[in-house]
Structure formats: C-alpha cells, structure tokens
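First comes one chain, alone, set out as structure tokens in the form predicted on its own.
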Amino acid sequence: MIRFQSNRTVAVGEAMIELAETGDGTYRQGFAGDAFNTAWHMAQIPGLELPVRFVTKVGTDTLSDAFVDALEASGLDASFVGRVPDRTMGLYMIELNGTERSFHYWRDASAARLLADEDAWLARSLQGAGLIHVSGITLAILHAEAQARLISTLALARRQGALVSFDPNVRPRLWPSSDAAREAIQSMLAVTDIALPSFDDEASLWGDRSPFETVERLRAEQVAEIVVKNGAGAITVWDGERLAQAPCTPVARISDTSGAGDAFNAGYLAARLEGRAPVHAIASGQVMSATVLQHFGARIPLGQVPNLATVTPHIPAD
C-alpha cells in the first residue's frame, strides 16, 4: 500500500463561473470545476486541516477577482492562481431535469487553458506536495505541448517524492477524438499512483466491459491503487494487494447529481491521507458524494461538509 511523504495537496485544473439552477427557473452563481471541486471539499472537511493549494489561471476582472477572494476565504492556498489580462473564466450553466443534468459551457477564452505554458512557474507550484490531483479535464483543455508539459513536470515531482491522483472524467466535446483523449490519457497513466476513474467513462472510451476489466487495463499500466466509481453500484478498488468491492450505500432526498464523483474523490483523498487504507477510505468518498447529491451545484454549502472523522468505515467483500 502506498504511503505519502506528507499531506500537504496540489490540485491542478479549471475552475468557472457555475450558473446552478435552484428551481422556478432561477439559477445561483458560484465557482466550480472538477479538481477545484475535490480541493475546496479537502479543505473544508471539519477537523482536517488539510493544507490544500489549487493551482489554475483566471482573468483580471472582477469575477475573477471574486473567485481568488473567495478561495483564499475558504481556506486554500490561491498562491499559484495566475492572472491573465486578455483572458476570463470559463462559464457553464446546469440545466436540471429532475434529479438528472446537463450542461451548457462558454470556456473558448478561459485563462485555465494556459496553466501548463510556463514551465518554472508549473513546477514551483508542485513543490513540496505530498499529493497530487489531476483531472482529464485538466488534460482535454490544453494544447498537445501543454499536456505533454503538465505530464513531464508531474513526473519530476514524482522523483521528488508526491504521489499523484487522476480522475479521468472523460468528457468527448472537450476532445477532438477519441483517439487523441485515449493517447493523452495513456501518457497520463505513466506518471499516476492513484487512479480514480468512473466506470461509465472507461465503458465508453476503452471497451471495457466490467470494472474488473478497468482495474486489469490500469494495472497493466503499471498503477498502484485503482479506485473504480460505478455511480449507484458497488465501487470496486484495487489496494496494491487485493481487488475488493464495496456496496454504494442508497442516497435519499438526491436534489442534483452535478460533482458527485469530485466529492468522491475528495473524501476518499483525505481519508487516504489521514492513514485510512484504500477499502476503508471509500466510505468517507462514499459520505462526501451523498452529501453533494442532497444539494443544488457542484458543491456542499461552506459550514455542511461532513466530519469525517465520524464515518464507519466498510468491510468490503472480496
């Protein structure tokens, strides 16, 4: 089983104006974006105090302002927030039907998608993590040198000691072929220690035709713990040592299912880095993910993040 040399965390990603509609046709504005959403929920999970910096660029108007103001207000490290003149934050609006969503995005000018130009810049702001979260988001939104960038400074933090976490969370419009997000994504797997990818997605983009067989493709690339997300069914993970499965406990009162898997993600990173093992970690992903579910937006409310020093964790079955 994998061990962090510390607990210190570096998300790297977008982040965007989110449009969340609450209903009777109106909408309420926040920020979100996937590894955004994963590092603002380690950060406010009671009792914690996980030092979590994102690392991102944004523009110079007031929203972007407002994003920066709000990150540091929360509790990250926004030291690693570039600011571009000529760019903006993307935007995207959740259109709900029932419980179920999708989405609308304006990003063709978002800063985000120049976070890799800057070599220095890139690798300074990866010093001293224990871990490190990636998305394929992150990924899709840049250029082929800026993905190759991203990858060989995140193998350099590797030689200095960080793991690293990806989530694939593929989404096709961002990628001008499935056959360039199949060959960025390999390149990716190269230099991961944690993957945490959505059954759905791996379906879809590589055949796979169980979890079983996600966990088999990405341990033949070579990676160490291997977390499959089955949205209501049983998560399956892979600890270095076993393949267990854990049951996904039913969720009431579900208002909008926008970063479920981010807030999986979370929970189950911090619980990792506050010495729980792979198949005990899930139940903390699987609480932070219900709890995101409960409400509109990407995000829990600021104050409702569950403790999750309270969790009971699964005793999975083999």
Ligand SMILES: Nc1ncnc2c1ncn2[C@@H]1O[C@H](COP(=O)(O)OP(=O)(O)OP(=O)(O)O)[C@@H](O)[C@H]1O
Contents of the next structure:
Amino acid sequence: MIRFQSNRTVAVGEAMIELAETGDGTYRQGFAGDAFNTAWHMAQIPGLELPVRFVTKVGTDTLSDAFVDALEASGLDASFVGRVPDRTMGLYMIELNGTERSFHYWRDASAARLLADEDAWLARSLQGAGLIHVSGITLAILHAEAQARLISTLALARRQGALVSFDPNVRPRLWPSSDAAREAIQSMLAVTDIALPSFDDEASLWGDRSPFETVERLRAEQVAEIVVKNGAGAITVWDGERLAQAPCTPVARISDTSGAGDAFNAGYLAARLEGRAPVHAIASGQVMSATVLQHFGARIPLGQVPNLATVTPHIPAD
Ligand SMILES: Nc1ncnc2c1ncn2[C@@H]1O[C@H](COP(=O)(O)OP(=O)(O)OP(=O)(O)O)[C@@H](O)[C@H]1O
Ligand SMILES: [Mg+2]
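With the form predicted on its own done, generate the form predicted together with this ligand in the same format.
Entire complex below, previous chain first.
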C-alpha cells in the first residue's frame, strides 16, 4: 500500500468566477473549479489543518485580487497563483429554470490555460509536496505542449517522492475530440498513483461496462490505487492488493449534485494522508460528498465542513 512522505498537498487547476442565479434575476458571485473545490475542502477539515497549496494562474484585475484574498482567508497557500497581465479568470453562470440548472461558460482565454507554460515555475510549485492533485479539466484547458510539460513535471515530482492523485473528470466539450481526451488521459495515467474516476465518465469515454472493468483498465496502466465513484451506486476500490466495494450511504434532502465528486476526493485524500487505509478512507469521502449534496453550490459553507475523525468504515480494514 502506498505511503506519503508528508501531508503537504498541492492541487493544480483552474478556479473560475461563479455567478449563480438566486431566483430573481440577481446572481451571487463566488469562485469554483474541480481541483480548487477539492483543495479548498481539504484545507477546511477541522482538526487536520492540512497544508494545502493551490497552483493556478489568474489576471491582475480586481476580481483576481479578490480570488487570491479569498484563498488566503480560507487558509490555503496562494504563493503559486501566477499573475498574467493581459488575461482574466474564466467565468461561468448557473441559470435557474425552475428546479433545472443550466451552465454557461466563458473560459476559452482564461489565465489558467497558461498554468503550465513555465516549467521552472511549475516545478518549484510542486517541490516538497507529499500529494499532488490534478484533474482531467486541468489537462483539458492546456494546449498539447503544456499538457506534456505538466506530465513531465509531475514525473519529476514523483521521482522526488510525491504521490499524484488524478480525477479524470471527463468534460467532452473541453476536448477537441474523444481521441485527444483519451490520449492525454492515458499519458497522465502513467504518472498517477491514485486514480479517482467516476464510472459514468469512464463508461462514456472508454466504453467500460462496469466499475470492475474500469479498475482492470487502470490497473493495466500500473495505477497503484483506484477508487471508482458511481453517483448513488456502490464505490469500487482497488488498494493495490485487494478489490472491494462499499455501498453508498443514502443522502436525504439533496439540494444539488454539483461538486459531489470533488468533495468526495477531498475527504478520501485527507483520510489517506492521515494514514487511513483506502477502504476506510471511502467513508470519509462519502461524508464529505453527502454534506456538499445537502448544500447549494459546489462547496460546503465555511465552518460547516465535517470533522472526519469519528467517521467509521463500511468494511473492517485497519
Ligand atoms: N444521489 C446520491 N446519493 C448519495 N450519494 C451520492 C449521490 N450522488 C453522488 N453521491 C456521492 O458523491 C460521490 C461522487 O458522485 P459522482 O460519481 O456522481 O461524482 P461526479 O460525477 O464526479 O461529480 P462532479 O464531477 O460533478 O463533482 C459518490 O461516490 C457518492 O459518495
Ligand atoms: Mg467528477
């Protein structure tokens, strides 16, 4: 089973400005993005005080300043939030149509797309990390050369002892083609220690017929630890030695499902950094995702992130 050299966590990705309609033609402004959501939740877990750095690029405008302030106010390390003078953060809007929500994005020219353009800066941002978390969205927003640079920099960090977690979070509209997505994700798997896919994404991109097939495919890529999420279905885990399934605990009063996977990743990875075994850490992921499911938006309100110390595993493991 894999072991971390330290609990210093670095997440790499894009944070966007979020405008969420509040129901009367007015919009509440926030910040969100998959790897960012995971990093943010990890840093907020009571009693752990995990050192978490978020690596991205933003603009030099006042909204980008507000993002950096919000990051620091939430206890995250913003020392590798690069500033790009002629770009701004990406933006997305959540429109309400009754209880249905539609998402609209303006992110084609976001500063975050340049996050892997300077290899020395990127390598420095990962130095000393025990865990580095990256998503398929982080890859998808980069041009092919920058994808390769990110992957080779992750390979270097692994040689220095870091472990890499990867949630493929497949978003077809961010990729020029399914082939491009498969090719980049396949290269990323070669530097992945912990894979955190969702089954519906994997089924649509790779044609997997069951979570077990997803595990088999990722094992063939030498991924050491694999957790296949599946919405309200059971979670399938390969811990490097054994395959197990944990049932999904039903969640009452779901407000919306956005960010469930990102929050799961945060609870799971935090528990793994604390030394819990994979089958045990699943329960922490579920407590975190259940809490985000009961709140509007992709993040749990500040101060309401659950304490994971008392979470008990579904399956006796350690
Ligand atoms: N309907 C549900 N009831 C209970 N738990 C759920 C439900 N949907 C999701 N979850 C929890 O959230 C986790 C992640 O769900 P899912 O696989 O749908 O994430 P996802 O598709 O990655 O989401 P996103 O990428 O939008 O954050 C599940 O493993 C489960 O623990
Ligand atoms: Mg997901």
